[in-house]
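For reference, the chain that follows is the form predicted on its own, supplied as structure tokens.
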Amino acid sequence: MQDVLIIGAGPAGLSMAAALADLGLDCLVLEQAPEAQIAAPAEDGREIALTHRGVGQLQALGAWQDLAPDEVWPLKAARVFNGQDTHSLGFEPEGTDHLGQLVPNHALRRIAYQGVQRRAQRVRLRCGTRVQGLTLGADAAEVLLEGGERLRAALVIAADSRFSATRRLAGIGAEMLDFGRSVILCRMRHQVPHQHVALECFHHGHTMAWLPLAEGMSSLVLTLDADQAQQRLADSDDAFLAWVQQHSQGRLGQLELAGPRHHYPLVATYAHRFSAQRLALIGDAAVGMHPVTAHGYNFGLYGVQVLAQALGAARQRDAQADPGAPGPLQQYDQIHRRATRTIYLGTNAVVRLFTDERPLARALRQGVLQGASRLPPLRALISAQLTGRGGPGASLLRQLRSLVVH
């Protein structure tokens, strides 16, 4: 019987396997895609804003060192604009010189694969494998594969996307919020230096975020209603560039398309539970975030850290501890829920407010930006959440409550 079966070889699943291997646990990772796609993932347009805590977790796994210098760019500050208003709300780091680091998603996927290759004695990767059934028993969990093969393990970990089939097989529901919007991603060269400052521009009918990469280069994250996104995708490169240039309001000067366009629908998910008998959910299978606050990938790393710590503590007490015992799984569930729930709800509320085109909503969001700019402690608290320096399990709600009390 296997110690741990992990379903899904994305960054969360592979990072989880690496963390558990370091605890002395043997892991088998099951993945539908061919191994060539996992070993050398294609560029997908996504740039990930890693918090300090997220970077620290990758360093602890020995993965951060595998990134090339030209795959990491500092994010020193962020500014939020509402419509054509020249006033902006700024976020600067507290106690450090940057909010986080920007890294291409495909590079993070690659280093996660490299990490499990270094742990080949304890981690096996089985690709081209589809899971059809799941049984969670008192003594073991059993996975049924396509073709009829059955695998048993002390613990099964689902890391198979926000639309997790494993979560459904386990009978765990999830909140799903379909924003009816899509995101178009592409790299743009620009005339005005970005100075490593991200811009989040909430325009009427769409949102433009600019993530600073190499000098003179940013990643455009364009959020539109789904039907409008299809129109922009159908545009020629010249027509698309002209549309972006018109709506960028000159903040980065003359623009030039520097890569292909990528398209993703926007759906947020939150599992009703993060654990069950001999099962844990991590990554997007637990929490699938809207990208506006850049927490999604970081939440995956936080979950890996918390679950590994819970299982590691159990093994310190008893070297023969059952990996699927309920205590550590329940502890993980509680801690990770406290760390993510408020930010998930708050992010969805912000997205609704800043994409609502009714006059009252426009006035309210202008008031929110102006009010936050006059409250440095509030900006500091939000910055702490952006950097991940609030500590494991910290929530903006608890910090706000503390601010009011004291």
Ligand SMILES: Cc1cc2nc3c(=O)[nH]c(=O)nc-3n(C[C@H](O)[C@H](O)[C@H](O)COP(=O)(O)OP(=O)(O)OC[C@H]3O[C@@H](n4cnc5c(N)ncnc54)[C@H](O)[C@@H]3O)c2cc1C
Contents of the next structure:
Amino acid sequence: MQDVLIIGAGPAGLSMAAALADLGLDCLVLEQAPEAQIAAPAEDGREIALTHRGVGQLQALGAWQDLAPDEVWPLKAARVFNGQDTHSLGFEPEGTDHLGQLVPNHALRRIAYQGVQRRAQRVRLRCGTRVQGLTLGADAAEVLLEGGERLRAALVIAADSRFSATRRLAGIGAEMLDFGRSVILCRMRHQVPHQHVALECFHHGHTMAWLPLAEGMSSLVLTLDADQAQQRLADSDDAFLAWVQQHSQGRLGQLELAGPRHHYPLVATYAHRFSAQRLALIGDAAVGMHPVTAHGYNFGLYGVQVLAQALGAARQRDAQADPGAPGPLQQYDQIHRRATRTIYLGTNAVVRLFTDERPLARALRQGVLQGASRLPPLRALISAQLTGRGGPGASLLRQLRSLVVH
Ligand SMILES: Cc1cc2nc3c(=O)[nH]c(=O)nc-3n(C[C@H](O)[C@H](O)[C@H](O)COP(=O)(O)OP(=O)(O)OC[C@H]3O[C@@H](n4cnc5c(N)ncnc54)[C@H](O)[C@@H]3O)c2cc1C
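Output the form predicted in complex with this ligand next; the form predicted on its own has already been displayed.
The complete assembly is shown below, putting the previous chain first.
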């Protein structure tokens, strides 16, 4: 019987396998995509803002050094604009010179794969195979593969995306919040230097964010109602560029397309439980965040760390400890929920506030931005949350949530 079966070879599943291999556990990772797609993932438009804590976790896994120098860009500050207002709310790092680091998602996927390649004695990857059934027994968990093969393990870890089929097979429900919006991502070259400052501009009907990458290049993150997004995706390159140029208010000067457009529907998910008998959910299968506060994969890495620590502590007490024993799984569930729940709810509340076009909501968000700009401690608190230097209590988001959740 296998120690651990991990379903999904995304960045969370592969990082989990690496962390468990370092504890001396044998893992088999099951992935539906072909191995070539996992070994050399295609560019997918996502530029992931990693907090200091997220970077530290990748360093601890020995993965960070696999990134090439032109795959990491510092995020030194962020500015938030409301509508046409020329005043902005600025976020600066506290006690360091950057808020976090920007890394392309496909590079994060690649280094996670390299990490398991280095641990080939303990981690096996089986691609092109889809999980179809799951039985969680008292003595073992059993997975049924398409084609009828059955595999047994002491513990199954689901890392199979925010729409996790394993979660459903285990009978675990999830909150799902479909924002009815989509995000279009596209790299653009521009004339005005970005100075490694991100811009987030909330306009009537859409949000336009710019993430600073190489010199003279940023990633456009355009959030629109789903029907509007379809129109922008159907535009020719020239028409799309003209639309973006017109709505960018000249903040980055003359623009030029530097890559294809990618698009994602915006749906947030939160599992009702992160563990069950001989099962744990990690990554987006546990918490699928709206990207506006850039917490998704940072939470994924945090979950990997917490689960590995809980299983590691049990193995320290007893080298033969059962990896599927309930104690560590429940501990992981509680700690990860405590760290993520308020931020998940707060992020959704902020999204609602900043996409609600009713006059009261518009006035309220102006008030929130002005209030924050006049209150340096509040701004510092937001920066701390953005960079992962704040505690899991997330008091800022709790306050915002109490303002806007009804
Ligand atoms: C536009 C956008 C911007 C983002 N920006 C940020 C950011 O700035 N900062 C941040 O921290 N996060 C960000 N995120 C979130 C981040 O991208 C995700 O949290 C992260 O990629 C999730 O990784 P994962 O491994 O949990 O899931 P996934 O990457 O979804 O991987 C799941 C894997 O499971 C496999 N799979 C699924 N079903 C099965 C099955 N039945 N059998 C076998 N295999 C299966 C899939 O093929 C896939 O390989 C962003 C997300 C989006 C969409």
